[in-house]
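Shown next as structure tokens: one chain only, the form predicted on its own.
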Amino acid sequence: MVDNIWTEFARSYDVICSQLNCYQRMVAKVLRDTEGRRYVIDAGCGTGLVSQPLVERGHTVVGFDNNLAMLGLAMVRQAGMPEEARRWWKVLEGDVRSFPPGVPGEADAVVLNNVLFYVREPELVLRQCFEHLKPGGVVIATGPRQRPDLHKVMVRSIEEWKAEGRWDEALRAAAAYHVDVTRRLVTDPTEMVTFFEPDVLVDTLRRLGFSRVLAADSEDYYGENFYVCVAR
């Protein structure tokens, strides 16, 4: 189990990310990309912020990560589902970049929400991915397409909450508190190690067996981030 920055990063992620539209948007298109695909696996899953709603839509979900506290949020959030819901969603200890043993294949989704970024060896994750979906089976990745300009996302989003009236003191404190960190995340080069165009990574999936493009823009985070879906 990893102790890293992520562990500073769970007291504040549930809170902002949860309020967050430009996440909330990208979710969204998760959502959509995931519809009518019954077994999804979240590599990664972090505190379970995708996990839950797929859960909820009625999906069998497997999600795992390594670092304790985000993934002790993951279990809370999941203890926190009705008992049949339960049944339905598995939350592991493990590495994206060799899946663990309990991750069944014939998968009909991998999502890699914001996980590449922090893997020097991407190829092993998406061959990962490859070996764990059934054909016809898709990959939804997400990431930062350069170091993020931290700066534009929390003014854009700041500039939405007021408009919304969402701007009130425990938000603000929260803020405070996961910009500090996320600053010295996108700032540290051991930490942010690996970032993708959209038709990079395309081309790099293609390479790597997959076949069908479902989709791949740079909309999300105000432009800051990828947004990639392929078929296997």
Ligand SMILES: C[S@@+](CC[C@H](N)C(=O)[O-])C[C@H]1O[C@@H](n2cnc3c(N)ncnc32)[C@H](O)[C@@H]1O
Given for the second form:
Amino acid sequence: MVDNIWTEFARSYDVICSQLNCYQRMVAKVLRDTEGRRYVIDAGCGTGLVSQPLVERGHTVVGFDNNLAMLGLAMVRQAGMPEEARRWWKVLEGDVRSFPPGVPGEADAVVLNNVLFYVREPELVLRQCFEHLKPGGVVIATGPRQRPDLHKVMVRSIEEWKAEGRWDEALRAAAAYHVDVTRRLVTDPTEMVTFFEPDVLVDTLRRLGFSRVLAADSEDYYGENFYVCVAR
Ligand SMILES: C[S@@+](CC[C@H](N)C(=O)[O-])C[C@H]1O[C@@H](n2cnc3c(N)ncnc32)[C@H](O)[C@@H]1O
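Show the form predicted together with the ligand, please, the one above being the form predicted on its own.
Every chain and every other molecule in the complex is listed next, the one we just looked at coming first.
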């Protein structure tokens, strides 16, 4: 278990990401590309914001993360689900560079939503995905194409919140804290270490044995992020 900047993010992550339209649009794409894929591994699951809608749709989900504070919130979220749903959602401590032993293989999908940018050895992670997927199973990876333009993302988001009548005192306070931590994340070269253009990530996945590209674009987060879905 590590104590890092995600311990600070845990304080505002859910409030902001559940409101952030660009985050929700990305989750919608994850839901689109996991449809009909029964068993999903949510690697670097954070607070479980992606796992939860998957579980609610009836997927079996195994999520894991190496930050105690983020994972603690995922466990609270999991504990709050109806008993039946809790049975098909497992939350574990673990590192994406070497999936923990409690994560069964033969998955139908592995999701890495905004995780790879934090890992210095992305190929180790992608190899783990390959090994844990059944043939035809998909890896879905999202993240920044380059050091993200936080100002642009926040200005656009606040414009949307204002237009939707959501820019209230509570959101303002949470956003101020979150932006402060995010500013440190995006400006410290030791915190954000890996970026991908979608075509480079697709080439890397092909080299590792993945075959079919289902989606590869750079639309997310107002053009700041890539979204890639490739089948084994
Ligand atoms: C931006 S958050 C994304 C969380 C979640 N995937 C989501 O979409 O809400 C990045 C997460 O990656 C986790 N993470 C970073 N490096 C990791 C590693 N080596 N092993 C496991 N989790 C890691 C962090 O702890 C954090 O929870």
